[in-house]
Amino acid sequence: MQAIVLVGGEGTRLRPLTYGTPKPMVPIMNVPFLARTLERLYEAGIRDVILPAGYMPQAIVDYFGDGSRLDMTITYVIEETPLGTAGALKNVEEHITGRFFVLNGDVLTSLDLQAMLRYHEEKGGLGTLHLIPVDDPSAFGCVVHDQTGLVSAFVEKPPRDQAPTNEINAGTYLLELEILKEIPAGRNVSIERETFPQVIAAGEKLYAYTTNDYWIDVGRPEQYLAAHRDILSGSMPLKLEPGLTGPGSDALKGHPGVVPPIHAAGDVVVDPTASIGPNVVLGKGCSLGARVVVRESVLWDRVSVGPGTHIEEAIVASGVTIGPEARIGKGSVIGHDVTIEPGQVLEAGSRVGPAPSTALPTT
């Protein structure tokens, strides 16, 4: 059994974080997101993984190598130009030996892959698509199917009051090798907009596998923060108990200003007068000075925060230095190695980086 994890995107919605870190390496609870995905595959018994990569691929290769450290085999195929979700599969065709999973590299989910495999074997179709019901499907691709799960139509981002269903494409597929015949080579092809509709039109069978598992697309800053809140609270199962967790949590115990849940990596230094939490993640080597306030935020590695600074609902990339008495407004995103000057105020929704003077659009 093989899995293909689509990791070729540039992560434009997460900029400036992804100027210095490829999207698959953006950390979730201080571990690269792709590592979390590979953990799920390993637990499902999958050891053979193919990574179609395109943006900053060397950082991925350097971290994971050939996969032997994880008791897995990882094959890299570098895309010279973006090929889309189906084009990426066609581009790795020579490495695919049979039935295979496809996982969207943006999705954090608790989906049971083995259960999906059993369903797929029972149905016997050319492919099975994981669906999730949502309150408002207008921002997603809806998948229409009958009571047996047989898919009949795809409707992309319908108005909420016109949506034929509230079940959306959740970005995990289980496909038979034969589906690759339906994908043209050498160009950008969307599996959702082009390949799947063509398969249905040709009379082949695709089935919907609908669950109520945890699911979130972490490709936007607000969703990235939401994913961390859900993990910290335990609503997204990640083998972490709510409370003070992580190798650096001992540095926080006994501090009167600490409000769990908080996850801290090693070598964290926190002044006793600081107020930290709830829902805070501190990366390795973070240093928080006197009277610092950090709430609902994720700080990557080696972030230094000067006395009296307030940070709320923000993402701060590795190597950032924040001077004393700064104010980091809600929804702010600070890129790698930026310096925030003493007393500097970042308004809500600011994106700053990768250089201190570079302000980036929030769209």
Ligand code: GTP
Given for the second form:
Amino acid sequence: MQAIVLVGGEGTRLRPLTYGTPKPMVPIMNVPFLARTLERLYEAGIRDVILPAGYMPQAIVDYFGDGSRLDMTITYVIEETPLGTAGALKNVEEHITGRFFVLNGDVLTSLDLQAMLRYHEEKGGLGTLHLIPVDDPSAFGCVVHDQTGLVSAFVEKPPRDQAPTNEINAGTYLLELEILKEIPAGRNVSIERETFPQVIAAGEKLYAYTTNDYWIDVGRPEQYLAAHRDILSGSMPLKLEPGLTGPGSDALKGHPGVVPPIHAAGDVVVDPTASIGPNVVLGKGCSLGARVVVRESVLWDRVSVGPGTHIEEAIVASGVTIGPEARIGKGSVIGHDVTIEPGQVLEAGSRVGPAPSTALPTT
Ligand code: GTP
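Structure of the form predicted together with guanosine-5'-triphosphate (previous: the form predicted alone):
Once more the chain from above appears, this time first in line as the rest of the complex follows.
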């Protein structure tokens, strides 16, 4: 069994983080997101993975190589121009040998892939789509189906009061090889907007597999922070103990200002007068000075925070230096290697990053 993980998107909604790190390499609890996804595939018995990439692919190749370190085989296919979520599949056709999973590269879920496979085999359609019920489907692609699961329509981002269903496309598909015939080669094709509607219009069968699993698309800063909160609280199972975790947690044990849950990588230095938590992740080599306050935030590697600075509900990328007595407002996102001046105040929702012109390599 093969899986294709779509990792070619530019991740515009996560900018400025994605100016320096492609979305699949953005860390979740200090490990690249894609590593979490590959772990799930491995647990489901899948060892053969194809990665259609395009945006900053070298960072992905450098980390995962041929996959042998993970006891997997990884094949990379690099797109010169983005081919879209179906075009990317067509472009890897020569590597696909049979029925295959497709995973959006930015979905964190507890979905049981083997259970989905059993359902697909029972139904016998051309494809099975994982759906999740949500309170407000207006920002998503709704999928309409009958009681047997047979899909009849796709409705993209409907106004909330006109949504035909609250079940949305959750970005995991199990497809038969024959579906590739429905995708034109050599151009950008969207699987959700073009291929799936075309398949059902042609009378082919697609089935909905609706579950109540944990599910979140980490492609936006608010969701990225929410995913961390959910992992830290245990509502998204990720085989981590609750409380104070990670290789750096020993350095925080007994610290008077620590409020778990907190996950800390190695080599973190936290002043005894600092106050951290709850819901904080510290990357490798972070240092927090005297009277620093960090709450509900994710700091990547080597973030240095000067005395008296407050950080709340923020994401801070690797190598950032924050001067003393700064205020980082809720919802702020700070890109790689940025320096925040002493006393600087970032309003809520600020995005501060390296200039895209100097930090948008495609390799
Ligand atoms: P935004 O720019 O923030 O919308 O993010 P994105 O570019 O990643 O787009 P989106 O979240 O809609 O993509 C869903 C999944 O498909 C992600 O895992 C993307 O990496 C992937 N993806 C999107 N477009 C392409 C593409 O043209 N080629 C490939 N190979 N993957 C893609």
